[in-house]
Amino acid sequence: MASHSQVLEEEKSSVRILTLNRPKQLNALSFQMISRLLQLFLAYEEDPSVKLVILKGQGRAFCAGGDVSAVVRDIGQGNWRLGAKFFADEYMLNYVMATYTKPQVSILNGIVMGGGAGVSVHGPFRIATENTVFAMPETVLGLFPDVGASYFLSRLPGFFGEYVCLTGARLDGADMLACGLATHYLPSTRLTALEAELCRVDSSDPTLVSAILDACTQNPHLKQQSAYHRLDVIDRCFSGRTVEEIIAALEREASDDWISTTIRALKKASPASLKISLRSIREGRLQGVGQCLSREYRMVCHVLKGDISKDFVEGCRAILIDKDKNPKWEPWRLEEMKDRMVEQYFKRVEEEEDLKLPARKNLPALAMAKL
């Protein structure tokens, strides 16, 4: 499939509507899609006739993440650096979106996972619906929440970001709005009318876009089982200094279905992934988005090279390829993942350059605040 048909482009007066178009793969981002999106976003920024960009997905997903099966294939053929190129371009796209000079509206009407969060959450307007399902499931794949997640998850209320980051918990549209991952909520039946209204704006003034979205947004009730109702417990437990302390704190809580599900999720994940993910989000709290992406690139190079742990290949085998859901993690236990091993992930891989982020100019105040 040509890269152009994987990203559909529609012109409506001063608005460009981009549709991720791999519905059978839940719009998982291929290398070609990332390259095309980066090319289009940079071109729109230079084009004075483009005032607003709308991003959405075809079918039942917005975007279920990066197409990591191709990366795993490259690693198997001894080409981990090809995978590194995929992530470098993806992180560059995330950075351009985070520092974009024109309004971007992401319509999250379906599954939003991993890399799908990277191409939406960095933008200023994110619309959730009753169909939205959000997760960062990387720790069960032997990876870590990347695409700048150490920046945006660390800025959620309390320690909710640590909870989402480590457990891979699924959130619905109401949860996303409550914690700030979404900025607006709308029933899916009203999206077509909203799109038509946005196409009439003819302005790159974000306050005008915001006014339209504010006028039609709804405030849905959180479900009774929503994790957001547990913010006090999450703050008490996920503020722990180490993964071991977090699990011990959860085990001290009065047990119920939510506690046992949360502990089970942590014990199912890769110990290496859990430890590097926690350190990453803690560092991200104090860093700008560019610093977060640069650090995450160092980390992902080690993950792909497999010089400390090969859990990424094993996790993808167990979850995505063989689907036996029975990964053999190495190291197998949290205590076997020593601090010196964690430390290695945050150092530059030998003979591999650090991520070179594109120079950005004339940035609006909102984008400057992220640097």
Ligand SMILES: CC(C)(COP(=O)(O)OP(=O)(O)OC[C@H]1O[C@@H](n2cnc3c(N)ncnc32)[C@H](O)[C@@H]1OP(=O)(O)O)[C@@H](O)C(=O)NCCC(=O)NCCSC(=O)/C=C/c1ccc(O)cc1
Second form
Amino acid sequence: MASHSQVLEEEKSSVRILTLNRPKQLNALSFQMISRLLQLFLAYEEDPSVKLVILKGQGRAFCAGGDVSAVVRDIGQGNWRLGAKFFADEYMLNYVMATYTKPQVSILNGIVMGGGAGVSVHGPFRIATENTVFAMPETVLGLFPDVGASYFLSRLPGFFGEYVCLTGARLDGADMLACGLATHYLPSTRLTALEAELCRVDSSDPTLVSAILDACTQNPHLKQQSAYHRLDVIDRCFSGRTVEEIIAALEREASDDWISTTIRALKKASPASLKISLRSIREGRLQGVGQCLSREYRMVCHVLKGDISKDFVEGCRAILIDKDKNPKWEPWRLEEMKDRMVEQYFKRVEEEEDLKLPARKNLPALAMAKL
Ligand SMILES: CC(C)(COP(=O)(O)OP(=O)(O)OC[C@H]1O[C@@H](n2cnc3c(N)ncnc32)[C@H](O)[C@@H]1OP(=O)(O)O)[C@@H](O)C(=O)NCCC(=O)NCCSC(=O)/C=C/c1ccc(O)cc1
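Complement to the form predicted on its own: the form predicted in complex with the ligand:
Below, the chain from earlier opens the complete complex, with every other chain and molecule after it.
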């Protein structure tokens, strides 16, 4: 398939509608898709005839993340720097979106995971529906929530971001709206009409776009089992200073299904991933989006190089390739993942340059804490 057809482009008056188009792979982002999106976003920004960009996915997913299969192949061939190039471009795209001067509306009518969050949550308008399933599942893959997640998750209410980041818990559209990951919610049957209305807006004024979306948004009920009802417990436990303290705090709570599922999720994840993810989100609370992406780039280079732990390759093997769901993490126990090993992830990989982000006009006020 030609690279252009992995991202479909429609022109409707002053609106550009981009559709991620790898439905069989749940629109997992290939290198070509990232390059094409970056090229289009930058071109639209310079083009005065473009006022608004809509991003959506073909089929049952918005986007299930970065295309992990390609990366694992590159690492297997001893070529971790090819993977690093993928991330550098992906983070650049995330940064351009986070600092974009025109409104971006993302229609999250299906699966939104990992890299899928990175190409939507940084934009000002995120529409959830009854089909939305959101997760940052990286800690069970031996990775960590990246794509600027240490920025946007750390800005969620209380310690909900730590919960989402460490457990990989799935959220539905109502949860996303409640915590601020989505800005609007509407039934999927209304999407076509909404799109038509947005195509008539003919303005880059975010208040006009907002007015259209506000007029049709609904306030869905949170399901009884929604984690958002547990914000008190989440704040009590996930405010812990270390992963060990978080697990111990959960174990002290009165046991029920939600507590045991949460503890099980943490015990299933890579100890190295848990520790670096917690430190990353804690640092993110105090940093701008560019600093977050730069730090995450250093971290991901270590993950790909496998110089401290090789859990990413092992996680992909166990979850995506052999599908035995039985990864052999190294280190295996949390206490074996020492502070000095965590520390190393935050240093630049030798002979690898830091991420170079372009100078952008739309910084920093709009890019700070908008959730
Ligand atoms: C819960 C899912 C989303 C849906 O499950 P399902 O309904 O049972 O559907 P399938 O799992 O059968 O998925 C349909 C197809 O899409 C493929 N797919 C589904 N996500 C993907 C996917 N991220 N990639 C590459 N094929 C996929 C999946 O392999 C499968 O292909 P095939 O077996 O050929 O039919 C499941 O597919 C799933 O867990 N996917 C992985 C989600 C995930 O962990 N995503 C984000 C974490 S990692 C990330 O964003 C970046 C990683 C990355 C790391 C290093 C890099 O250099 C670049 C990127």
